[in-house]
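This document starts with one chain, in the form predicted on its own, laid out as structure tokens.
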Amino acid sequence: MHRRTNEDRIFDFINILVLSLIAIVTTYPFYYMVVISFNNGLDSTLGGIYFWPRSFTLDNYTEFLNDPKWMQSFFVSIARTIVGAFITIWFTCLAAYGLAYKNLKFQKLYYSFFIIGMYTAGGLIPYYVVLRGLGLLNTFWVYVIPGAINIFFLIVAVSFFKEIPAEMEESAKMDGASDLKIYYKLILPVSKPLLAAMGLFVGVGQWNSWLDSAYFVNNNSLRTLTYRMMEIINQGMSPLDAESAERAAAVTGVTTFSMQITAMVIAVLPILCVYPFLQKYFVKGIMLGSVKG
């Protein structure tokens, strides 16, 4: 049995100290936002709040929940995250499985089309014209259809599917299974790490995206939560809006800043709830797909 020396103890102490400092530095900003969200907005403007609310209140969350614009944007963000992640995983994995098929004719030609598409882009105006031609502007589908195939994850998925032993598919074919049955009943069940990794990354991307809501949507009922956050930040910079917000804050105690912080906390909560359940999969999924990529 290895006997611990003084050098080992000093190394462990420094290691724990450094990791603890990193943990505090990375988690304290979010903790600070939670504290501010539970503090009276006018009181927060005085400063001096660090570890717990000085004037505890739920008014910020009540104001958020009672505002139909925030709640509608919240549900739009949830819908685009769920539907967008599902559609992206579905089409990306289906295309990747076809490209990973070893007997596919012109396999390199098809693969090159995706690679070229990944490195080239027409720019914002041609992209806007294409979306208008497809009738996607001012619709919910503008959030999910343009990203139906994620080329980065397609490359990862192709490598992942190629690592699955061919004997599994051959034995299934000998039992009379079709290609689609093999894909849905055999390939997808053993690809949970890949699916979880894709779901997490694509879901977070959908949840945080606001540019498409700003550029391609004019319908207020389709605005996302992150767009509303950007909107309220811009309102705080406008002198007229800031003045009217101050008058409202004098009555309700809810300021523009406290609403921004509350919206940020609510926006982060769904990701924090999902992440622990997928964390054990996504590192393994990405590594398995990238070893021979």
Contents of the next structure:
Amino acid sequence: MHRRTNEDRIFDFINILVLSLIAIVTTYPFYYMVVISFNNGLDSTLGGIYFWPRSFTLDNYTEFLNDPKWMQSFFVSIARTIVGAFITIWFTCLAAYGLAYKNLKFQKLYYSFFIIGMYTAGGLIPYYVVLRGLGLLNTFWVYVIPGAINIFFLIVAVSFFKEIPAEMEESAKMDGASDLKIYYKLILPVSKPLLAAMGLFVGVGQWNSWLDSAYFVNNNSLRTLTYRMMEIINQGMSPLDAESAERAAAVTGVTTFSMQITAMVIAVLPILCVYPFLQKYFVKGIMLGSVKG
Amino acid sequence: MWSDIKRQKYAHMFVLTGMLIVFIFQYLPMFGILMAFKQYSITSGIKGIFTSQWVGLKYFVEFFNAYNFEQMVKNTIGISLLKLVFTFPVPILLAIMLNEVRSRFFKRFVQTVSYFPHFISWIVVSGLLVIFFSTNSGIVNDALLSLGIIDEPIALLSDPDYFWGLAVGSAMWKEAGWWTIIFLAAISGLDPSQYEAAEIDGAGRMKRIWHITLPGIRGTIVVVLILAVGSLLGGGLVGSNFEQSYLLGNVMNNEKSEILQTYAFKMGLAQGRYAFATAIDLLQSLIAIVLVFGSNYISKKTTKSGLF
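And the form predicted together with its partner chain, for comparison with the form predicted on its own?
To see the whole picture, the full complex is given below, headed by that same chain.
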């Protein structure tokens, strides 16, 4: 039945060639970054390294681990990722469970409040003024509280909860279970795919975020890993910093540049680790969202 | 009625908690728009948004008269339109190409790899650009030099002439794979018997793509196009104009990299001109709203499908 014509052969050849090129262009930068992170920093500046380290060293990593500034920002990033994902999932799912409640009074009204909320924004400055008024500036909480309700996932969660068969809840109610008990013992356990998708998106968002660290925080101990990298990319160093970095580089071979690349590897690593496991969930997640939203 | 509410008290409590949070962080800043028309001082706090003096359109006029106003508007619109033109068709093409791959393993591999950059921060992407395009032993310049294509390194990151291309290219690299998910899903929902029938009728690969795949996903294409146009000024489907311009913009390429958002940021949080920056933000939001409703209206008129 499937007789391969010449057109088929040419088509397949070009198709696979182009897709392979795309795959290479996408993966190689990440690979290269890892190679440089394992190479002596001073040596890297000479160039000409493409596929494996020329002067292999772990110094960049030990330097990273020994630098209190980098490590602190690393832990801030981890903390906001975990706490932020937890808070968002907690509040968003609770509100969604309430919204999905059968025959809830004012349901339509509540729902439109959230939908309109999704499309309203006052811009950066008014937002800043509100955060300032609440005393959230320069605190860890500015990273995790403003996003406590993720309206996009709220809508996804409501439709998810509504599809859970009503008989399950009814039989639990007959046994005398309260709403809270039903939520924690019944609804949440069967919603794992939803929670996983939410956890991934919110977690990645938290991990990558730097704007809030740049805008709303000027306490150095609260800076995130991404913010520290931004400093290097965007602002350059003060002459004093540059001088001491140069002196250090002469001894250890670790340059600001090689440190930055090492930080980049460390910033990508956690995502790379969870990515394969959660892939099936995020495809489902974006599909759900694109249908409903 | 009250007995209903009492019976549902937990549900109401949960929803109202959520609404309170949304009110504070989404609705409350909306009132801040008033600042654009007022003599606002940060020391007056949230209350000051309502109590400070009106100044009318003063800040808008000032903004229109800014020395680089024209260039900024050009950059904002130019980068956005270029992104739309170049990045909108790419996910569709990519989805069609992936759909034509017979090897499931290869297809999955390319998919997995092409989604990945979506999850990486613009910070890391900018870092990668700096590494690859640097004039000092950056791999791209190295390669071009050794191939004899150029005689001396090109300053891709600091020459203003390259900024728009850099912005569009890196956005495409980061997000194109991600948007293929939606088109691939739309394609996989098409009826396979159509393809079989077309094959029996002697339609080749290109013909089948042209007459079955593309018309089959037209609805999805329209919806995604409206989304893209609606978010045009922010960077469309392929993410943040602001982050790119902020991270990759520098003193050298400023004339081509300064956009309304970065300017508003510099005026606002960096220089403390809160009311002025709010006015710039507001203008931008108005354009965005016009774009969403406009594109939706046109799409409904011409294709009978739209977002709302």
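If you're wondering where the values come from, they're calculated on a predicted model, not measured in any experiment. We call the rigid core whatever largest set of C-alpha positions still superposes within 1.5 Å between the two forms. Numbering follows the first chain given and starts at 1.
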item	value
Core-fitted comparison between the two forms - CA shift at I16, Å	7.2
